Amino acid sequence: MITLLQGANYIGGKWINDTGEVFEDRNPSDTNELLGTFPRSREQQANLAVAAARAAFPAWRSLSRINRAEFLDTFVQLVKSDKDELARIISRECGKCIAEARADVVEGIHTAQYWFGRARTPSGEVLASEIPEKDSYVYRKPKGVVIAITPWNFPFAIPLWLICPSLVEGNTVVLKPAEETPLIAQCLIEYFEKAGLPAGVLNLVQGYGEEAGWPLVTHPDVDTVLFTGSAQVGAMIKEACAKDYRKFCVCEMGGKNAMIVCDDADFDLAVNAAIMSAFRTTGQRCVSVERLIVQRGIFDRFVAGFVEKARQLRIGDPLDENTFMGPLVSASGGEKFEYYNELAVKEGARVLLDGGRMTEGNYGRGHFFRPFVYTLEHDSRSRVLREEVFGPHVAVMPFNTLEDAVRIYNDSEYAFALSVCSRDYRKIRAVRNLCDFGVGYVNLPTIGAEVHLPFGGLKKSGTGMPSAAGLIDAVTHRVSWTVNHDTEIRLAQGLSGGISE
């Protein structure tokens, strides 16, 4: 595996940096440590990624699926000799901790074997029909030119979650990743490179959003855009493609979420899965919890308790391994984190932990912050219950009944991501048809995404469909193909196949 501290752009089976301009890649936990300069890429670079894509297409749907298929197997035989090298990548470039970054790489290559072994499976349907002498079927076909835009807080498995079913499909891709982890992108492409993947299948744009994205996701020869990041970009990008007769996207936009924690609930459990929900990944994933509906009956107790386990997270160094949470991965993660925590006091809030910076020692070095945690009535006017802060900070609300905890759950733009802890199955099943969301859980965290498994919301969270399993409807169309075996032409709904004269 290359590792280059000066990155390029992998265009039609080329490296290259052309740009002129470089932006800078820097370890959010220590950022005196400059990890590598990348390609700042423009319109120009966009274009010739997707006329390399759109240029190798003919060939690479001509493969069978099978065919496709054995360069992801390939990967993952590359890959899986360099997981814990990966994994300290993910690390030092996004600051999350070591034991999950080993995860996202396990997740990606989770992803790969998926849709290895999904390519020797059906991917249409043979249907009857009403005349006897017909075959129909329903066949599908991939759509072309495939934009995956990708965040920085999974940047090994979400790449792989859009990239995977796009080339087995018959597409042809190119990547956006985040501009906060070009160095595991690239490392990513390398691998398949390594893998024999023919020339201007994958490719790799590097820079900012606005500079290199957009041009992507508004190009007239892309047929798909495939987006996980913020809401409003998402928005943007959804207004963009619906001006595009031919253009379809999927978008993944985070969300609010909550854990219903019922006064039955197995007690030490639910303060354990509220932490794991709030503050893995130092609460930087789209399913993160931010809101704790608490019944009344257990909620000063369950308060101390989740608390005090919240003031002794080990904060530090991602790449130690008794590290908990480590650093937010920017100076304006940071300043959006406190503008939220200060919008809480402001809001009536009464704050139980300070969520501070921290600045003594080395973490003064990098981006570090303790957790903010604060108990608040609902209130559908409050913007800090409403709004995504993308960092370690809980509000925790009490209810009354199980329809007022339905209620403040579902008074949100956003419905991606739930959990309910309960020993009761009529309260879970009443949570799991009354509430919004696209993932559930129950008696557990709300992480631990599985690749078979759907993963998307609903509402202002998305489209309902980025998932490993689920992308093969955004990849691909469905047609209907209806064989006749007669001489004669004989219709449906008893319509005449002949002609008067």
Contents of the next structure:
Amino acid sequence: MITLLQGANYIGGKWINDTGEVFEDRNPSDTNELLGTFPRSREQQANLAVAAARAAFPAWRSLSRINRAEFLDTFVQLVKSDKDELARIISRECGKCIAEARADVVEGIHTAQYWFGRARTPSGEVLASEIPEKDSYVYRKPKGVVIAITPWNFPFAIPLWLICPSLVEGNTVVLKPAEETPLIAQCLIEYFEKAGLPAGVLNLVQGYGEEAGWPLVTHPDVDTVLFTGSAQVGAMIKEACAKDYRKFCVCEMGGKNAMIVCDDADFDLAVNAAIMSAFRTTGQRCVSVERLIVQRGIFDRFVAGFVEKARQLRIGDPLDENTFMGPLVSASGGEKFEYYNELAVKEGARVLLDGGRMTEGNYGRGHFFRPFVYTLEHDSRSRVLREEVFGPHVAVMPFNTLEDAVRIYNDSEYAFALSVCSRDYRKIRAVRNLCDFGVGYVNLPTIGAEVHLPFGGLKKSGTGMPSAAGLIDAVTHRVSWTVNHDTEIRLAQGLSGGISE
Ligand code: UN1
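We have the form predicted on its own; now please give the form predicted in complex with 2-aminohexanedioic acid (UN1).
Once more the chain from above appears, this time first in line as the rest of the complex follows.
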């Protein structure tokens, strides 16, 4: 099927390639492999896409919620039969291991299924009134035109997290996917086209953030911006949206996630959970763990077990079912990883695994690196313990008491994903209550969230408006609606409805 060499934007139901300039889409496992070229969009394309979404809004919102959701069901039926093919595209385009790429497609399918089903469940509330003749409702109305700016690391699932609730609730959408994964984004839109989605309801603008994303974010006729990406860009988007009274934004940003491993933890489970949290997707998830906070009593044993496993991870071709860790997504991702590894050494890290670049044979054609693992005492001033690396870079830090663990954990601008490994329910409960996080796990890795749960972080990690199931509040206005069934006016708070003359 879809092996494109020349991609296009999708605006108002038409595939358009009018930019003149293009950008290249290359395989990070083998940078000689060119997957396609895509339009390098700018303000002109952004304006056209917003206009198309605005024009489609009145008819789309006037369909019933259930009718709108039916397009998601058709979409799922089409995607299901091509799941493996789509997974291979994801693997080739962003270097995710094939099993994870498949999970990405499955997560996208689950999202569409969830919102299809949810369309038949209540979306508002019926509330009591002080006055028996009055009925009060909370009624949800669509916001209007939604911009979805999505990252490369879940290039199928995350766009669907944002698109599905937006569409079911009656909004129209412009998607600006990451420039690393334009091909899978184009595939995703093609399925919606095949599913018969009306023109203009979902539009695609390819290109770079500053050239194509920014004119979408700052466009005066946009109601809501949904963004998943770095904290730095998220801060710019928040600032831009704050300047516009009507505009609203939800930003899912980075993390400096941690796992707390207590002395009483199930040892093997904790080591495995740490390995998965740190190295799945080559450490490039917003929920990846870069800090392991381990109690002194088991510290040496844990470090030895973790390092031994990490050393043996199978690194290589992500299309091979046996590979555990693929490449980093880009040359700049590799440079950032190397920069932080060197910084760790300068900050006094005891390096246990060197994070070296792999250059022999086929590795030399991609951005392949070994894990970087070190021990370091916690220090608030350390940059490597505070800044997100977004790669297989892991600090292991000791703690004495649970209070220390909580203090070390919370000493971060970020607050996304947390895991605690322990068999003591009191400790587990204390961690839940005292640590800042948006997605928490007990005796589990920090990866593996499911779509019917809210997903997002606090502090520098997010605006506290979670994605996935949590997104409904971001794409709707909750309005109150009160109806009087009497012929007289009666007011709450004992206020008379009469008018004295
Ligand atoms: C992300 O890390 O960017 O929980 C998304 C997980 C996935 C989603 C992760 N379901 O790992």
